[in-house]
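Here you get one chain, nothing else, as C-alpha cells; it is the form predicted on its own.
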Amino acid sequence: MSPASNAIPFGSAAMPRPRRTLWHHLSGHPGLLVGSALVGFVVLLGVLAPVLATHPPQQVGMQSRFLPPQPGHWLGTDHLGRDIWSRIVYGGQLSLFVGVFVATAGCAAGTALGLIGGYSKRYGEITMRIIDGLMAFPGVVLGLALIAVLGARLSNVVFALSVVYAPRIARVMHAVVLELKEREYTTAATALGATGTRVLARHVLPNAVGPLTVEFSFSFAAAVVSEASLSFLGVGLPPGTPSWGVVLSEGRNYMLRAPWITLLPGLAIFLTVMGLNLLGDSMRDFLDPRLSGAGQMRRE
C-alpha cells in the first residue's frame, strides 16, 4: 500500500476543525445580539439625553397641550404641554440609574448572604430563615411598605428595591455555594488547610461569576419594572419627575384623548425589559457549558 493511500482525506472527521471565532459563538445565540442591541440603544439614549432632548423635560407650555407627534414635538406633548420625547429620554436616565444601582446593591448583599448561608455552619441556617421570611412578601408589597416608611425619594426607591431583590439573589448564590463546596477542588483545598475565607475567595466566587452575571441582568430588568410600577401607583418618585412610571401615571386619565402619552413610555419599558431578559437568558445559555453543548448538539 502506497504512502498516499494512508493519507487522511481532506474534509474527513479526522481533520482538525478550525477554532470557532467569537462571531460563530454569538451567531448561535441570536437573543444575545438582539438583547445587546436593545440594551445598548437604551443606554445610548440615557447617556445622550442632554443632547437628544429637544426641550427641557419639565418645561410647561399650556398653549401646546395634547399636541400629537409632529415636527418640534416628535412624540407629542402631555396635558401640561411638556415634550414626551424629552421626558422619555430623561426617564431612561433614571431607569438606568435605578436598575444599575439596585442590581449592584442586590448582587453585593445577596452574594454576601448566600456565601454565609451556604458555607457557614454557625450562621447559615439563621441567615437563610431570614431570607425565606423576606421572600414570603410579594416584591411590590415589600417595596410599598419600605417606601411608606422612608418616603418617596430616589435614594429610598433604590434602597427599597435593593432589599426586595437581594434575598432572591442570596437564594441563588446559596444553591451555587452548596454545589461548589462539594467539588473536588474545594474539598482538596480544605484538606490542605485552606481557611473558609480563602476557599470562598479562590474557588467559590470565581466559579459563581456566571450565575451572578445572569442574576444581575434579570434584577436590572425587574428593578426597571418595579420602579415604574411604584411610580405609577404614586409611591415611587415624586410627581413631575421625568420617569417612565410617572409619565404613565400622569397620562392614564387622558388615554382616549392623547394615547401617545401612555403608549410611548410603555413601549420604552417593554423594549428595555425585553432586551435585558433576552440578554440575561442568552448569557445563561452562553456561560453554561452544559446548555451550550446541548444547543450545539441540537444544531448539529
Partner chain sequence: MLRSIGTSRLRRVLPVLIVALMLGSASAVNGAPAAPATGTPVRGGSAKIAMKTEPDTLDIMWSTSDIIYWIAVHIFEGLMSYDAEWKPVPHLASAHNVSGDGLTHTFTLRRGVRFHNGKEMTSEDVVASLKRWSAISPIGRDINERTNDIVARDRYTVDWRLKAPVSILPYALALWSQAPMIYPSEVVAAAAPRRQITEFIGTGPYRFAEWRRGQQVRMTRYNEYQPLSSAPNGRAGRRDAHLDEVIFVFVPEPSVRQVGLEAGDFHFVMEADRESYPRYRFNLKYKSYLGKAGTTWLVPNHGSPLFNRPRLRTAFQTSVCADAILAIYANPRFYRKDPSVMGPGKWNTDVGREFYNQCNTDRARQQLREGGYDGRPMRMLLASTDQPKIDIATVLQQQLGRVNMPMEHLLRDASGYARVRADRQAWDMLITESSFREHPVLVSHLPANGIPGWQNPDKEKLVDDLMAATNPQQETQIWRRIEQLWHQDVAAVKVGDFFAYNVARVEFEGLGDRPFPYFWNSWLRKR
Second form
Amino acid sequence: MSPASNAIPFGSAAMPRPRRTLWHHLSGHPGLLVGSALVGFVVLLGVLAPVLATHPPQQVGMQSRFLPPQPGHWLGTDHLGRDIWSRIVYGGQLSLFVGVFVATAGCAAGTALGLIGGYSKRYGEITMRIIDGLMAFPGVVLGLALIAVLGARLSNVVFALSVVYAPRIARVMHAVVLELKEREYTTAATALGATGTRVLARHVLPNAVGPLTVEFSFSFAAAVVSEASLSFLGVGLPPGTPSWGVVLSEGRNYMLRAPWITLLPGLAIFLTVMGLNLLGDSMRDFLDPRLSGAGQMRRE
Amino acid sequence: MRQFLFRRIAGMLVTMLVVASVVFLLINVVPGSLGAVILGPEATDEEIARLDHQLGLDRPVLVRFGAWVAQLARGDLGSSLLHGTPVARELANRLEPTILLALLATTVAVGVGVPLGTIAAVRHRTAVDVASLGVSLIGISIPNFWLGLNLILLFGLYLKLLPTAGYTNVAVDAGQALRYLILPAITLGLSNAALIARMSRANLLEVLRQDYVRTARSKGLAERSVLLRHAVRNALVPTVSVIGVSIALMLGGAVVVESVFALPGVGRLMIESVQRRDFPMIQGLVLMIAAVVAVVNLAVDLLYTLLNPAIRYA
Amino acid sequence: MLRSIGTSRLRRVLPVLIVALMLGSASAVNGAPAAPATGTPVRGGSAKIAMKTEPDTLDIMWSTSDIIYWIAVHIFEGLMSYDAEWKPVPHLASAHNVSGDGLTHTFTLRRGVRFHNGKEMTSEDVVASLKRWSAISPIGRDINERTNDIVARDRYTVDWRLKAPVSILPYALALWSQAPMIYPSEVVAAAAPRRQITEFIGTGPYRFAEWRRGQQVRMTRYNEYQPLSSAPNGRAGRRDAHLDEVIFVFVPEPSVRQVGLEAGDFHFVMEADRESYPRYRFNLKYKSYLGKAGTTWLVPNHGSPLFNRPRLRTAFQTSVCADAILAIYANPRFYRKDPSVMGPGKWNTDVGREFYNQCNTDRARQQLREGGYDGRPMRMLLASTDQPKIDIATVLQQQLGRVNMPMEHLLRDASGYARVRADRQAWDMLITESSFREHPVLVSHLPANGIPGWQNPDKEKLVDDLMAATNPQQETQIWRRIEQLWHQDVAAVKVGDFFAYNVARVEFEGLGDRPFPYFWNSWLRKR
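Switch from the form predicted on its own to the form predicted in complex with the partner chain and give that structure.
Whole complex next, starting from this chain.
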C-alpha cells in the first residue's frame, strides 16, 4: 500500500539506472523462476483445493477443537475444530481472488486515470490532485474507514482495496504516459497529424503494458497483505470465511494455547507475497533492465 | 524556487480539502448511530434518537459539513463527540508514542537498510549481494502484524528481555518508554529497512559506474576512500527521498503495530475513532495525517533540491 | 398506580438489576472457594490490571457497560452495598429506614466522609447525585416516576419520598452497573444534563490520578479514606486500600495480555482466554478466578418476516444443540447447562426441560415443512468486534445446515448494529449474553416491546399478576406458567449459563471470594 513506489516517477531522471547484472545474464532470471514457482504453487493449491482439502473448510467439529498437527488433521484444528490445512488451501483460493480482482480493478481504473492525467493537462491537474488526496492517507486507514462503513463483506473488501490501489497505480501510469509521450515515435506520430486519442491508443498504451504488468504483480501482493491486515483489525472478510487473514485473526486469540493456528496462515501469506514481489521485480528487470533491483515494491 | 514552494503549498491545501471532503462524506453517508455507541447496548431506540439529535447527528450531511468547514476556517478542529474534549488536545496527547515510534523505526530502517544495501553493492554479483537481496525481499514480504506477534512471543515470553505491550510516557520514565518501543520499532522498521536497502544498493551501483568514481579510482585512491568519500555520499541523495516516504508510510503501519503492542498512539486512536464513528476525531486525524504526509513530501523535495543541485524546479 | 405506569415500563426498561445473585459467590476456579486472605496484608506496591477494552468514561452512572464499573467502583461509593448474601446494607449511609406505609425511605449519612477533593459529603451531594441518576438511568427513571421528591432533611439525612411503595429501591441503590453512586454536587452541576461528568471525584478507597487515553487509568490510595469498621462481607463492610496504586492497562490483543501476565508486566488479566485455563491451572505462579457471569440467548426477532411465524420459531428451537455451542466456553467449569430462564435459586424451574437442548433434526425439518418454510436465509445480526458471538453463530450455522436453513451474517460495527437492530424487518436473529437477573420482570427478553418483541396477551396478564403477587408460593406458580409460555412461544432460546475467566499472578493476594474483580482488600505479596 505504500506510496513508496510512486515517490519517484517511473523512469524519471531521478531513477537510478544500475547496469544489468552479470549474474542475471549468466543464470537467466532466477527471480522470475522462483517467483513463478511460488505463485504457481499457490495457484495450483487454490485450483486443486477441492481435491487437496481433507475436510470441508467450514466444517465445525466441537469434539475436535485445538487438535495439534496429527494424521487426519495434519496441520491441526482451530477453536471450532475446523481443519487448518483445508482452510489454508481454500484460503489460497480466496486470497488469489481478492488479489487478482483488486489488481485488475486497480490497474483498469489506474490506467484510465493515468491516461486522462497524461493526456489532458487540464483534467490531469484535477485528477492528480484528487489522487494526491486519496494517497495522502495510508492505505490501511482508507481501507479501514471504507469497510467499517460499508460492512465486512467480500465484495466490500475487494472494492475498498481497489479504491486504495487505483490511485497508486494511476500515479505510476501517469508518469509512464508522460514519459512515453515525449518519446520520438510519439512526437513523430503527433507531428504527422495523429489525434491525441490515436496516439494514446496506438503508441502510448501498448508501451505501457510492461510497467502495468509489474504494477499488477505488486498490487496483487499488496492486496493479499492488506486483506490479512484488515481481517486482523477486525474489518476484513466476515469471520468464519476461510481466508488466510481470517484464520490468522481468529487464531491469534489462542496463540499461547495453539500456536500452529497462526503460524501456517502467516507463512502462507508471507510466501505468496514474496513470490509475487519476486515475480514483479524480475519482470521489471526483464522488461527494463535499467531498473534492476531499484527497490520499487509496494508493501503494506 | 519561491514560486515552486507557493505552488506546492497551494497544492497541499487543495489536497487536504479533498481528503477532508472525501472522508467526511464517506463516513457520514452510511447509516449508523453514535448515540448507540455512547449509550451502550441496553439503550432504547428512543434514547438513542434523542442523543443523536442532541449531538446534531440528525442534521443533513451537507449542513454538518458546512458547519465543520466554517469551524475549521477559524482554526478549530472541534470536539470529540464521544469525550467532549477538544480534538486538538486528544491528538496532541496521542502524538508522543507515534512520533517516537516513527523516529525509532526510521532509525532501524536506515541503520539496517543503508549498510545492507551498501555491502550488497560493494560485493556486487557475489553471494553477499544475493543474500542481501533475499533478506530485503523477506523483510518486504512479511506481514508486520504477524511479525509483531511472533516478536512478542519470542522476546516477551520466551526470552523475557523486553516488556510485551503498553507504554510509559517519556516524561515519566524515558528508559522504560524506550524499552516499550523497541519491539514495535523493529516490527515497523524492518520492512522499510528492506526498501531502503534495495534503494541504496541500486543507487550505489549507479554511482559506482559514474565517470568521477572511475576517475577517482584511476587516480589510485584507495578503494575504501573512493567508496566513502565519493560513492556512498552521492548514492545517499536519492535514498533520502525513500527515507522521507517511509516516514509517511509508517503512519499506516502504525495503525496495525500500535494495535498489536497496545501503544496509545495516533494509529490506535484512528481505529477507535473509526469503530465508534467519532466524526470530528476522524476528521482531525485524517487532516493531521494528510498534513504530515504532505509536509514530509515537501521537505523531501526541498532536501533533494539542496543535495542535488542538478535538479531545478520550474 | 404502580401497576398502571409500572409494569410495562418496569419490564421494558429495567435492565441489569442485581447481578449474579443466584450464583452465590464466584470463587477461585482451582479448588475450593479460597479463604479471603491467604496471607497477611502487605501495604504498598502498584498492581497492574490488563483489560481488553477502554471505557469511554468513568462516569459510573452513565451506562451499564461493565468495563466502566470495573474501574470506577474503586473511586466512587454508593449509599448501599451488597453483602455476601446479596442483601443491600448501608455503606455511605449509616442507616436505612422505611416508613410504615413504605412511602418514605430515610437514609442517614455517615459523618466525616470526605470526597477526594477534601470536601465533606453531605445530603446536598447525595440529593444532587441521586436526582441525576434518576434522570439518566433507566431504572432510576422508572423509580423516579413513582417518586414525589428526594429531599435533604438536614445535613446528614436524606428522604426518598415515593408515590407508591418501591421495594427494590435499596437493591437499586446498591447496584454497580449504572450505579447511583455519590458525586460532589458541584461535579453534578457542571455536567450538562445528558452528558458525562468530566471530573472523577468520589469517596472511595482509591482516588483517580490520571487517564492516559489509549493507555491506562491510574488511581492512587486515598489516604483520608474513612473505612467502615465492620468486617468485609461481600462488597459491604471495611475497604482497605493496601496497594499504593492500581493501574488499569488497556491491551486489545488477548494473547498479548496473557504474555504480559506471564512476563510479570501485569498482575491480573480480566477476561483471559478460557482455553488457556489448563496452562495456568496447575501452575503455582498463577491463580484462576471465575469472572463475570451471565446467560447466552439466541433471540429470534418476533417481528421479522421469518420468525413472526410461531411454527418456524419452534422448529428453530427444536434444531438447537446447546451442547455443541457451549463447548465454545472451553471447559465445563466456565459454563452450565440449565433449561431455566432464571439462574439457580428461588426462580429456577424445570419447566423448560423438554424444550431445551433438543437437537432434533428430523422433528425440526418436519416443523419447518409444517410452518411453510420457503428456504429463505436466516439473517443473523452480529457486531463485528464480538468474536464469541460470531463463533456461536458459526456453530449454529452448521446446526441449521442440517435442517436446510441457510444463515446470512449481518455483520456491523457497533453503531451500525444498533441501527439495524432498530429496524425490525431487517434481521431475524441476534445473540445476547445477558447478566443474571434478580427477578423475572427484569429479564430483558420478557416484555412485548423488548428485543424479541414477544407478544402474548396471556403472558401480559400473568406478568401483571406476578407484579401484584405477595406470597412466594403464588409467585412461583405464576412464574412457572409464564416460563411455560416463554418456551412455547420461543421468546428466546437458551444456550446456557457462562462465566468469564480471570487470571492473577499468585503474589496478588486477597482476591478470594468475589464475582466481579475489585482490588481493595487485596495486596501484592513481596517476592
